[in-house]
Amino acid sequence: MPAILRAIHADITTLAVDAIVNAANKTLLGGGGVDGAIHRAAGPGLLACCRTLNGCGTGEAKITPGFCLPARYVIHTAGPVWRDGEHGEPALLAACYRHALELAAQAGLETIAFPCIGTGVYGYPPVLAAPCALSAVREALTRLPGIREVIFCCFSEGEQRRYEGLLGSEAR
C-alpha cells in the first residue's frame, strides 16, 4: 500500500508521530525557528545528545531520541542556504528529505513530520521549495515501502494550501 501523504498546519513539536524532522543548522545544537522549537519542547536531553553528533553536512541528516517531544525520533538535516538556486541549493534541498527518509527506514519508523526545509532564514522561496521536497519524497518512497505516512507540518495555513495543491488527489 503507497505512503499516505498529506500537508497540515499545526506545530511539528505536538506530532505523536516516530519521527519529525528538524530544519536544523550544521552545528544541531539548536538554533531559531523549528530548530529552537524542537529543542525547546525536546528538553536538554536532545542538545546533549546533539553534542555527540559532530553535527551535520547541508543535505546530510542524523536521528536523535525525541526526549520530551510526543515523537520517538528526531531527524535533523541542514538545509541549504538559498543563494540564487544556481549552487546546487534544490539537489541540497532534496537530499534532506531523501536522507531524512532513509534514516527512517532504516530504524523501521512508519510516520513521519516534515517542516517546510529551508523556507525560513535560509530564504529558499517556499514555491520553489514545496515542489522539490514532493518530488524527491514521492522518489524516495518508491525504494522504502516500510514508510506508510508523510505528514508535510506547514507553519501557515497559505503554506498547506500550496502543499495540498501540488498533492492534488494524492492527499488523503
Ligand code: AR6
Contents of the next structure:
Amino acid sequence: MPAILRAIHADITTLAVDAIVNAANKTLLGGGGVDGAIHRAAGPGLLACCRTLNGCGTGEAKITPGFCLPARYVIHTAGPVWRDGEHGEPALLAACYRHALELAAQAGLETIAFPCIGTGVYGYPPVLAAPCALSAVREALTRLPGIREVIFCCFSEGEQRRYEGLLGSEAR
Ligand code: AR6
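Take the protein just shown as the form predicted on its own and give its structure as the form predicted in complex with the named molecule.
Okay, now the whole complex, with that chain kicking things off.
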C-alpha cells in the first residue's frame, strides 16, 4: 500500500502520531516557533534528553522520545537559514525531510507529521518550501515502504490550502 500523504491545519503538539518533526536549530536546545511549542508541551525531560545529543547539523536529524506529548517520538531537524536560495537551501531543506523519514523508518515508525520546516524564523519562502518538501517526501517514500502516513501539519489555513493544491495536482 502506498503511503497516505495529507495536509492538515493544526498545532503539531496535539497530534497522536508515531513521530512529530521539530523544526529546531543546530543546538537542539530549544527556541521559539514550533520548537518552543514542542518543548513546552513535552516538558523538561525533552530538553534534558536533547542536551545529550550534541546538536544536529543543518539538514540532519536526531530522534528522542516524546515525553509528555501525545506523539511517541520527536524527530529534531535543523533547517537551512534562507539567504537567497543560491546557497544550497533547497538541498538542505530536502535533506531535513529525507533524514527525518529515514530515522522514522529505522525506528519502525509508521506515521509522521511535519511542520513547514524553515518557513518561520528561518525565512524560507513558503511558496518554494512546499514543493521542495513534497518532492523530498515522495522520493524518500519510494525507498521506505514501512512509512504508512505522512502529515503536513500546517499552522495556517492558507498553508494547508497550498499543500492540498500540490497534493491534488500530483494526484491528477
Ligand atoms: N504547530 C505546527 N506548526 C507550527 C507551530 C505549531 N505549534 N508553531 C509554529 N509553526 P519556525 P524555522 C509553524 O519559526 O523557520 C526556532 O526558534 C510556523 O508557522 O518554528 O525552521 C528554532 O529553535 C512555520 O510555518 O521554524 C530555530 O532557531 C513553521 O512552523 C528556528 O526557530 C516553522 O517555523 C527555526 O526556524
